[in-house]
Every structure is written in C-alpha cells, then in structure tokens.
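Next up: just one chain, as structure tokens, the form predicted alone.
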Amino acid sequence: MIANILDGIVLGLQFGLLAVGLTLVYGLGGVLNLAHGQMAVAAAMVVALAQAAGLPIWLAAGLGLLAGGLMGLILDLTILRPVYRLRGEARVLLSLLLTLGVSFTVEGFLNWRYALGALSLRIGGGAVEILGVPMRRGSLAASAITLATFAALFLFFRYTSLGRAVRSVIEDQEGARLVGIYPHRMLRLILVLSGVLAALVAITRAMVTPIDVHSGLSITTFALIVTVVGGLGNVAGALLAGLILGIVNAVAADLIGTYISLIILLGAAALTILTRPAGLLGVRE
C-alpha cells in the first residue's frame, strides 16, 4: 500500500501541474483548451526528435519547452481570435469545438508522421529507498522538478506585479481593465505558460513512463478531471486535487484495474460538480 501511495504522489504532482495551465486559461478567459494534451505530446515528440538528432538532453528539453510555449502563442494568435469576440457560454462552446479540432489535427499528423514515436528519458543510477520502498531515480527527479515548478508558480502569482495582474483579471476582469490591465495580454501570457507547463509535464512524465503519440487524450482527460475537482483558476487547488486523485488512481488501479480507476476519477469529478461546483479550494459564489 505504501508503494501505491508513493506512486500516487508522483503521479498526482504531475496531474496537478498538468491541470494548472488548463485551469488558469479557463479561469482567466473562459477558454476550454481541449488541445492541452496534444500540446504536451507534440512537445514530447520535439524532444524525442532533438535527442535522435544528437542534441544533449538539456538542449532537447529546452526545445520542447519552447515548442510548447510557441503552440500556446499560435493558438492565441489564430484559432482563438473569433473566440475572444464572444462572451459567456458561447465563448466556452466555441473554444471547446475549435480546440477539439486542433487536437484531432495534431493527433492525426503525429500518427501519420511519427506513428511509432515516443519519448522515454532514463535517469541512471540505482533505486533509492523511501519509507522502505525502492523508488526509481526518474520518479524522484520528476517529482523534484514538479515541486520546484509549483513553488515558482506560487511565488510568481503572489509576489510579482505580473502575477498579481493575472490574478486580478481572474477575480474581476472589468475591474482589472479599469485600472489599466489588458485581459487579452494576460490571457496570451497564460496560454504561452500553459504550453510550457504541458511540455514540462510530458518531459517529467517521460522520466517515469514513455510518452507516445497516442497519449494526448488521456492527458487532456486527467487535466480536465483535476481542473474540475481543484477549482478554476486556483494553482493550490490543482496541486491538492492532483495529489488526492493521483493517490486514488494508483491505489484503485492496483486493486481493481486501470479502467475502473478512471471511472472512479470521473465519478469524483461529477460528485464535485454536484456538491461543490467551485472545486475544493474555489470560492463559492
């Protein structure tokens, strides 16, 4: 059981970071990005191709992060332009349809061009014992990177003027506009950041298990579930929900199987919507 919990924590940290980009984009601009998982997979393929070309891992990873951020910027400058002209449910629905189309397009291209492509990053060295359980160094490295990223995000949103500007737009878009903050610029920043975070999750996940061109749908699904449970626009909520759902998923997968564990996660999301629509750490209206 301890081994399952530790595996769940490793997975949950990545779940949480995966949801941060999605939840901030939705909380900031009412845009539901269903291409989030495909952005992660595409960035992973960039890293894999860079490695195959002989580049050192640190440079290949940097190119992957750059590719993720660039995809977020391209979305903002192209497909999401008509979405920004709408308000309310119309904006959400149009963003859902357009980004779903982007997801299908990216997945189709990757399956056509790199059908057997996958990213796997092996961290050398023997296992490290944690609470009597041998843990792979890749899992520990991925968790350390994820925790450092969460710490950087907390500091950014709490102590920098740019981070506070983003938070003000999430809390009151019209009020932020009145004091000279441009919501569209903040949304562009967060879309780029979400692409970088998606790429980072793909890279850290590849330290634990391979990421292939078919992983996009599951990545998006997990991100949506954690976003719903954690609360929109809430980084701490994404971390908490990711940890809880990661542990639940790992334990359930070991006891009753992977497919049933996914049903349990979907049930948790549905229960959250019914009992606390704002999420675990969201603010009730």
The other form holds:
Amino acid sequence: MIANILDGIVLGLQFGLLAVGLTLVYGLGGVLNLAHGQMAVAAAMVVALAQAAGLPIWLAAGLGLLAGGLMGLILDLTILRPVYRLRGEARVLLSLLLTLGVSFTVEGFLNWRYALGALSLRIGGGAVEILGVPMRRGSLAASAITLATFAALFLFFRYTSLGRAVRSVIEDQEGARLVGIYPHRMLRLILVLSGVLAALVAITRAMVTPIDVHSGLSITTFALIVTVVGGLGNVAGALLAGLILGIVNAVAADLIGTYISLIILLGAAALTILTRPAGLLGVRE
Amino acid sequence: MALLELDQVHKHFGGLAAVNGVNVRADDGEILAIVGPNGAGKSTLLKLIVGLETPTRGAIRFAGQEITQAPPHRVRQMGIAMVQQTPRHFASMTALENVALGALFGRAGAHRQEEQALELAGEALSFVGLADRRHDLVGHLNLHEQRFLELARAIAGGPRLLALDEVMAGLNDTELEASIAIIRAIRDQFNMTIIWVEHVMKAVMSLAERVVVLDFGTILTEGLPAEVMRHPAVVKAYLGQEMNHA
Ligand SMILES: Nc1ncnc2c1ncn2[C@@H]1O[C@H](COP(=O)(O)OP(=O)(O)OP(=O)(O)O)[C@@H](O)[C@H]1O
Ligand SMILES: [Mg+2]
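What about the form predicted together with the partner chain, after the form predicted alone?
Now the full complex is given, and it begins with the chain already shown.
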C-alpha cells in the first residue's frame, strides 16, 4: 500500500506539472490545448533522437526542452491565430478543434517516421529505501526535478513582476490592460512555458517508464482531468489535484485494475465539477 | 494647446446611440468634469478615450497622435490612465504589488527594473496616504482606501492624463475632502490633466475648472461650474432630479 502511495505521488507530481501548462494557457487565453500530450511526446522523441545521434544526455534533454518551448511558440504564431479573433465559447471550441487537429497530425507524423520510437532514461544505481519501500533512483530523480520546478514556478508567480503580470491577466484581463499589460504577450510567454513544462514531464516520466509515440492521448487526458479538478488557472490547485489523483490512480490500479482507474479519475473530475465548479482551491464567485 | 481632442465621436450599441457626436477638448493641466444623468453616456465616453470601446465614428487625438483605434494597453503606455466606476484591483496581490504593475507596465519605453517599480509604487502609495497599508492584501482595504489605491496605481506610471469614473461615489464627508485634496495635488504636483465623471455635485463645484454636461449622448452645455449649474436646461434635465436624490 505504501509503495502504491509513493508511486502515486511520483506520478501525481508529474500530472500536476502537466496540468499547470494547460490550466495557465486556458486561464490566460481561453485556449484549451488538446495537443499538450503530443507536444510532450514529440519533445521526448527529440531527446531520443539526439541521444541516438550520440549527444550527451544533458544536451539531449536541453534540446527536448527547447523543442517543447518552440512548439508552444509555433502554436501561438500559426494555428491559434484564428482562435484569437474569437471571444467566449466560440474561442474555446475552435481552440479545441484546432489543437485536436494538431494532436492527430503530430501523432500521425511520429507514428509514420518513428513508429517504434520510445524514450527511456535509465538512471543507474540500486534502489533507495523510503518508508521501508525500495524506490528506484529514476523515480526519485524525477520527483526531485518536478518538485524543484514547482518551487521555481511558485517563486516566479509570487515574487517577480512578470509572474504577477501573468496572474493579473488571469484575474481580470480588462483590468490588466488598463495598467498597460498586453495580455497576448503574457499568453505567448505562457504557451512557450507550457511547452517547456510538457517536455520536462516527458523527460522525467521517461526516467520512470518508457514514453512511446502513442503516449500522447493518455498524457493529455490525465492533464485535462487534473486541470479540471485543480481549477482553471490555479497552479497550487494543479499540484494538489495532481497529487490526489496520482495516488487515487495508483491505488485504484492496484486494487481493482488499470482498466478501471481512468474511469475513477474521470468520475472524480465530474464530481469536482458538480460540487466545486471552480476547482479544489477555487473560491465560489 | 489641447492635450486630448474628441472630434464628432459616436458610439452606437445596436440601435442605441450611447455617445452621439461629441466634441470635447481638454487642455494641458486642466480639471474637466463630465456630469449628466444615469445612462447619459459618461462612462462610455471615458471607455472610448482609453480604448476599452472603439468609436463607431469620429476621431480621438491625444498629444498630437490619433488614438481612435488604439487598444487599452497602448493608450495606457502612451499616457492615459483610468480609474473605473467599480474598483478593479488584483485581489491576490498586496497594495504595493498592485501599484507596482502600473509603475512597471504603464509607461512605454521606460523599461523600469523591478526594484525601481516597487520604489515608484511606494511613492505613489505615500502620495495617496496609504504608505502604511502597502503590504496588505487589497481585499483588506475599505472602499475609499481601494479608490485611493487605484488612484495610486493610475499615477504610478506617470501618465499625462487621468480619466476618473465616479471615484467619489459612496464616500463620507471626510473621505470626500481627502479625495478632493488628493486629486487637486495630483494635478498641481504632476501637472496631469484630469477628465472626471462625477455625480457628487459638491465635489464638482469645488474641484472642477470646467464642466461638460452630457445627456442622451450629446453635450447639453459646457462652461464654468457656476455658469453650467444655472443653465435652465441643466436645472431641468439634470439638477432637479439630482436634488431630489440628495
Ligand atoms: N456594452 C454595452 N452594450 C450595450 N449598451 C451599452 C453598453 N454600455 C453602455 N450601454 C448603454 O449605453 C448608455 C450609456 O451608458 P453609460 O454607462 O455610458 O452611462 P453613464 O452616463 O455612465 O451612466 P451612470 O451614471 O449610470 O454610470 C446606457 O443606456 C447603457 O445601457
Ligand atoms: Mg457610468
């Protein structure tokens, strides 16, 4: 049981980080990016190819992060342009459709060129005992990197003007404009950040379990569920929801079976929407 | 020379002409009040100036440049700051952090550093008398403090023109006096031009240098406060009704 919970925490931290990107992009720009998982997978493939070409792992990982950020920027400059012309529901719907298209295109391309491609990063050394449970070093390294990233995000949003400018747009877009902030510039920045974070999750995930070209849909699905439970536009909520759902997922998969755990997660998301529409940490309007 | 000029400005919402062919000019360093009954188009007029709405027809010029189509963040960076009718602050941030956003982003080409912005924000807060509340979350401030906070945020980027929308509504007499003093000081010390929509006649009479009366989206009359208040059309269309309120 403790082993399951620890596994769940490792997974949950990563879910949380995936959700941060989705949730911030939505909170800032009313754009729901269904290609999030495929962006992560594509970045993982960049790392795998770079490694295969003989680059050292740190350089390969750096290229992967760069690729993630670049994909965010390209989304902003191309496919999202027509989305930005719309407001409200139409905007969300068009973003759903277009990014879904991107996800199919990316996955189709990867499947065609690198059908057997996968990223698996082995971190050497024996297991380390935590609470009497042997944990693989890969899991620990992945969790440490993810936690450090969360800490950096909190510091960024709390203590820098740029971070506060992003928050101001999420809180009140018109108010932000009135103090001279250009919301679209903040959205572009966060799209790039969300691409980098997706790449980071793909890389750290590969320290725990292999990422292959078909992992995109499940990554997007998990991220979406965590986003909904955590509350849109809420970084702390994403962390909390990621942890809770990560543990629920690991325990449910062990007790009942993997096939049922996704249904349980979806149920949890539905329940959250029904009882707390603004998310776990959200305040009622 | 006119700092701000509205030239035959119209704003239609569907069939409704909220602003219907208005010409206004505000000179450098002047305090211009805009009065008129509810729904006269006063807020819409200010929103047109700061870019929250785009005119259906007509032109708006500021400091010699056309800003008719300019988006709000551009207008702010060019030097027009607005305080809206309902307080709009960022609730998750402290007073100082709120004002620092205005100091950092509210001016084009300033490229201020974080510390400099915080310093300017602190000065602006002192100016409106909120120095000791700087580290409080804005939700903990009361209504008039929130209004003063917004004034501080508006002046923090060093704009040339302030557009104020009913910033004195709901204040008691002492708070009203304090507001009047602050706005007068803003003009005197920074030579900012002030366009100010207001229902509180007492404040208008003591602070405004010129008054424009708006009704049904058109200018009924304009002039010195004392003249305008004696104008028969104003007494009929607006003041009588206002007196009954009070
Ligand atoms: N976005 C909008 N869409 C449709 N109608 C609008 C919109 N904004 C304002 N109006 C209408 O335009 C008219 C003028 O509104 P405005 O808010 O400018 O009045 P006001 O003079 O500020 O009134 P008050 O003293 O009540 O604040 C009103 O009839 C209002 O209903
Ligand atoms: Mg109004």
